[in-house]
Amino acid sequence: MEIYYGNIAYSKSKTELVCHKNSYIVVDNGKVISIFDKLPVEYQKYQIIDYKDSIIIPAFSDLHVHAPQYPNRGIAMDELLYDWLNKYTFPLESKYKDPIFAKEVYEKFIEDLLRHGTMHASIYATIHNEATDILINLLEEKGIRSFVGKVNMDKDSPDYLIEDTLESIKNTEIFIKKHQNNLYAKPIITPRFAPTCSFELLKKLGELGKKYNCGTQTHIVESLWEREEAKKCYPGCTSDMRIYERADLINKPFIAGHFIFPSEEDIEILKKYDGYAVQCPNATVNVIAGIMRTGYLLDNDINLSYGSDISAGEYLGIYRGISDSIRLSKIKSFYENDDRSITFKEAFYIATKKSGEIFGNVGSFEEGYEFDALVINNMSDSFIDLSIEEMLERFCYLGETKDITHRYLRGKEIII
């Protein structure tokens, strides 16, 4: 039994941010028992870990991140998407045929992910099985709840990243079979996006998904070019999501990266299969892809989540994604008038409880949830006393990794 004292905050819903000032959170076997303003007698015999005026919050979830692109973070940010991919990203991804290089990068990536307070993630690797094995094994050893995908692409890509269709299927099945019984880090089917995949490949991947009960992650309508190119590649399909439905590749969980320019058909299909749309607010500005209609999708009961999208996004901290998402929703509602701006409560909910639910009971401090938690410095000034919500908001706008003083994964402290 562990008991932590401090200012406690978590989301119960998109409109309800629960704050407990100077309170106790009781944890047993890595799971939350309850929160008390005054500690009951039966718990007073246990040691209390006193975090004084710090804030205790749930850890973050990142539902769209490219681990192999980690070395390129903060580089080539003056390029637009096409040149950024072909001049920097694809050449970097080709290096992962070297397992020694892969291990060095992936160890640093995971360490930095935890440093930024992210303890659950859906991660793209590359086409290379050995390197992807290294990534998923490192995550499993750390006990990080995650999905990891060996990327599939068999056309319209650089020669050094194009796979033979049957080899791509064979290697994907080998990867899934090897890791399907992992406790924490699970395989996920990962076609890069529709224009780089033949219909034969997508159909075969759909069969693997059904055979192994394996989810899917991919890029969906990230840009106007992608939206039109996908329909051009698949003339019988009227939307990006329809391609995946026709291929029978919408398996749970289905994670739609970006989802910036969806048609109403895209939205209807994603909602029909209870899929998740991932906003990557930092990345979307860097490569000028567009701005998600966050408020509109929230109001239409679409599952929303955030992704850092390293390295189109330069920053791993999902808390910065919260502030960027709010800013972009305000810009879109002001200039385009087809959306509404979102609140801080909604954005924090997306980053914690809503994104976390895809991994189970994580992302909140309700009873029975895993104690995946961050301890954040008190963000008040000496001359003014902020509320817990105000301190939390300030952290999401001004905070740095040094402001995360302690990290807990299922009740065990992580030392970085």
Given for the second form:
Number of protein chains: 2
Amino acid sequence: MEIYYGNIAYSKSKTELVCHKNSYIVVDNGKVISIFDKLPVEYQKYQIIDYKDSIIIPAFSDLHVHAPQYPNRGIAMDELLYDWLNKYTFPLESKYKDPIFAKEVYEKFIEDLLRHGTMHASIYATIHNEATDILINLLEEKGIRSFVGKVNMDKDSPDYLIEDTLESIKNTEIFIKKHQNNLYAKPIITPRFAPTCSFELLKKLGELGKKYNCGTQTHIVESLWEREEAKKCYPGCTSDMRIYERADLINKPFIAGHFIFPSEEDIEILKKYDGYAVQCPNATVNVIAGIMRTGYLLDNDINLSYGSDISAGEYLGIYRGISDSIRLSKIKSFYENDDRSITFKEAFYIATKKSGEIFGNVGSFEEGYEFDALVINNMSDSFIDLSIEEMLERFCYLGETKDITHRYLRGKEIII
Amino acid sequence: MEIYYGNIAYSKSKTELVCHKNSYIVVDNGKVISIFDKLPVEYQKYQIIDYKDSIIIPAFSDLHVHAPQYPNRGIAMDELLYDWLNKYTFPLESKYKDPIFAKEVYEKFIEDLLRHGTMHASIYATIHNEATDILINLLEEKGIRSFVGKVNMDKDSPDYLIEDTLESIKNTEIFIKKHQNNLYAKPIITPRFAPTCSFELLKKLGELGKKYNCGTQTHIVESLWEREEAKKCYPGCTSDMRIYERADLINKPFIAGHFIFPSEEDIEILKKYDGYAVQCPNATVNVIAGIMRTGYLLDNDINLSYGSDISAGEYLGIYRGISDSIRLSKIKSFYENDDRSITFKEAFYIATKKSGEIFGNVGSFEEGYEFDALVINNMSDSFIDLSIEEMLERFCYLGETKDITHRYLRGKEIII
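Alternate state requested, the form predicted in complex with a further copy of the same chain (shown: the form predicted alone):
Below is the whole assembly, all chains and molecules, this chain first.
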């Protein structure tokens, strides 16, 4: 039994941010029991970890991140998509045939992920099995709830980063079988996106998904180019989502990266299968792809989540994604009439409870949720009193890694 | 004579970023003498301060920042402009009738400005003389090259934050006379914006500008509302800039905050008087005002600069403004056909040399420039080699205050 004292905040729903000033959160065996303004007698015998005027919040989830692209974060950001992919991203991904390079990067990536307060993630690796094994094993050892995908790409890819169709399927099955019984880091089927995958590949991956009860992550309508190219590659399909439905590849969870230009059909199919759309706020702008209709999708009860999308995105902290997402919703509603701006409460909910639910009971402090938590500096100045919500908002707008002072994973402090 | 060793970078023009790997910068009496790849014999007797693989760059300039709004940075960011002004900004500004409050805030503000690597700034205070004296005196004592304005507003302002016209003029003259012989922190005439200033006020301020050789800063076409409101208040004027021209209030330097929706006439008048347009990248999006045509203005040889615009903007670091500005230019060119995206080289030039020139020879390391400099962490990982430009780009995309390890003002290290 552990008891933590401080200013406690978490989301209950998209309209409810629950804030407890100067309160106690009681955790048993890594799970939240309850929050008290005044500690009941029966708990007074336990030691209290006193975080004074700090804020205690649930850890963040990142639902779209390319771990192998970590070495390129924050560079070549003024390149256009084509050059960015061919001069930077694909050549870097091809280096992961070398397991020593992979291990060095993936260790640093995970450490930095935790430093930024992210404790759950859905991650793209590369086409290489050995390197992807290294990544998933590191996450499993650390007990990080995550999905990890060996990437599939068997067409329209560079010579040095392409697979034979049957080889790709075989290697995916080997990867899934090896890790299907993991407790924390689970395999997920990861076709890069429709334009780089043959229908034969997608169909066979669908069969693997059914056989091993394994979800799918991919990029869906991430740019106008991708949306049109996907339809061109799959003439019978009227939308990007239809391709995956036809391949019978929409297994749970289904994670649709970007989802910027969905047709009503895309939205309908995503909703039908209870899939998640992931906004990667600065990534999509860095590569000039456009802006997701976050307000519209929220109002239509689509599952929304955030991703850092390293290295199209540059910053691992999902808290900065919150403020970027609010800003983008304002731009979107300024330039187009198809959306509204979103609130801080909504964005914080998306980043914690909503994105977290895909991993189980994480991302909130309701009873029974795992205590995956961050202790954040108070963020106040001496000359003005902030509410807990304002402190939290300030953290999401101008916070830095130094402002995350402690990190807990299922009630155990992580030292990085 | 001081000699610093490291990776040295500075802008020479909007297309030239000069990078010297493993080099020496020789500084005499606070001014740059030269940069050498190999140290000439005559300098070898001096002590070398070795910053190893760090990057040494010119300090940043912030050309639009409201110091009194510092306590509200990063809160109420999902409010709309009207509520943001009336519930947060105006009530806070009214507190500066209290000099004790003012001193406490302004000391912290300046410390935080320096922490974020900004060493030159053009600053709005409030309508209050005593508080504005405190701000300008603090800056002068620290030797920070800056412009400071006592704000003028004599109409359409809240009861608790408005001046009588003659009082406003009298107090402005008192402020200017008191500080006109300052070495570093100089007065600048600061009408808030046209809708809150009578023509009588603007004209008399114009006379003061001529009498004391004092520049002007204000908000120009910062939103569609402001643009139309200004023209409504001044029926004879066909543009926002025309109002200031007619009041004979365009003295050097003229600093036009935001400049988001200029007509060709606005651009023409700004150019005629060699004025500066200031983009405040995230501020304008937080209050849904729109996006400046940075590429277009650059190509038309308008003087461009950056501002943090605390607290419509949330973050003091101009380096983050660089990446936000590039992103905004991409969005702008995606949604509208009136602009192009800008490059990292251009944005870094705007943030350093171009914004700096308003304060004298600062913002570059060419011969004779003042050594106002930042030492920045190398930003590389062990597994990939970055060029100096890439290190710098990464810093501007994901750098944090912890990455600024040392700060120099005219060759003297500042400890904060």
